[in-house]
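The chain below stands alone and is given in structure tokens; this is the form predicted alone.
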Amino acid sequence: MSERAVGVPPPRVMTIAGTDSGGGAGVAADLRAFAACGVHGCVAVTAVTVQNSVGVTGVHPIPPETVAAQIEAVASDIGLDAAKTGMLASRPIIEAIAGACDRVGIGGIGSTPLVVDPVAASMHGDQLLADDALDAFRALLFPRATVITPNLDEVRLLVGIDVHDRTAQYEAAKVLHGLGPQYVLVKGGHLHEDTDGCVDLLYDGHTFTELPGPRFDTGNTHGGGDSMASAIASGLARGMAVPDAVAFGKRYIVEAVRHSYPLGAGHGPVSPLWAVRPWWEEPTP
């Protein structure tokens, strides 16, 4: 990644997502990924969660009009080169986001790219959103999305396909693309039957592209989906075509999982630190 001239602003990317008090996922993971990928991160908080490495014990949604106002305030002044969504909490919040995106030109062909990470399932596969919120994802956000990035549990909740093999992964990509996004990335991290590694599948309605990667024997993958979507959004903000941005995101998350670390009694986070130059170990000039 080339050095940027001092004083020249980097690309600007917004995360529209919830907090994680344990720092492993949500906007914390997004902002770490943005920094590691060389972009400036902005935030529209959708919910404040009470959580640690073991689980979530509280979710406190932000008023929908406040979520929309955050998006509009940043877009009208700082400007945005890409945006991504994470945990959106409720249908009214999703409706407010869709309206704000339309007003400021986020999402849709020819507009600011939008990566939709449909955070709808916990790490254990449990449904996190009410059915009406899942409907809103399908009806309001997917048609605006440049790329959507569901994991296999989210595929099951969104389109009812239980992916147990590569054939079903291809079928799920086709069904999801029919809901309106420009690209679909069906992530293969939960396809444990696949012994060839971790293969993500990108589909644009015509062409399938497999993105293979290693599978690591670790339970420390908290925030992995958030981080990958943020890296993809960073690539788009840097002017990459979607396939190149997805490959960029894949490279980032492979290394982030490789360098993940334990934290607390539960699942530790993926780590952006592999991408950070250890300036503190260098001599003071």
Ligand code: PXL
The other form holds:
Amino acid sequence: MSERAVGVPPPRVMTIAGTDSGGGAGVAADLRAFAACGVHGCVAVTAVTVQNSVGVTGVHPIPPETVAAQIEAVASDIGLDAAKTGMLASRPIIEAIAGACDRVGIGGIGSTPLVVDPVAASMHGDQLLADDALDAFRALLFPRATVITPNLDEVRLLVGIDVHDRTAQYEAAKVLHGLGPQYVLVKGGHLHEDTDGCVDLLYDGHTFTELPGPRFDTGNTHGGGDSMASAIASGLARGMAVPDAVAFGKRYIVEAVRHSYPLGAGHGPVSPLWAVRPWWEEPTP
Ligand code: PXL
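The form predicted together with the ligand is what I need now, so please give it after the form predicted alone.
Time for the whole complex; same chain goes first.
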């Protein structure tokens, strides 16, 4: 006799992002973070990158209409409880994503929550976004975003503020909020003046909330931003309010960095699956 197998569907989250052949960042990180956060991960690939731990040697954007079609195919059948964007590669791709989000109801107040991680470059400084695409980010995606999650390099590119202390981090959050997102999370990981901690700053236009955390002495943080944004999107898909989803993402990423590991000759990845127990070491039932 066959056993009945009907599970309960978990919340559904889509990553709209690029691939990393080294498996540390982009879609690979996002899907592992989704799995670790208890949600079903869907994928709209924006670009294929050729890379390893040392650097990126090729970027191959997907046709914009194919990016939009992936979003619409999933939203019209499986449905989505949240979405996040990562590497978007080019202006036409961002325009196609904005159009698809409009058609299926992603982003904006009362719609499916959207986390926008404005990825511009890899840890090695290799460009992952065309120069003319920053404007499209600001004009087309930020006003739709539930929360944007720039690091300090992205803050510099987006609004020209060089954040070297907490005061400038507050100022940057205010200026970025003026571009239209509901919440801004200015991540403090690149604020190396903060020697004994890593403080992320959340701002909703009225209230600032500092999220302190430990700073780890490691170069293995590849995929960290992607994993954190994916954890935040997972929290939102699980029905959390934005401040709770961001705290959930912070708690998640601290452990992912604590469990990061070396790989190749360059930067190793964070460990998005730190929470998964090694079931294979347990006796077979
Ligand atoms: O971590 C940012 C990022 C996002 N997406 C892709 C990447 C990287 C960094 O290298 O390669 C595809």
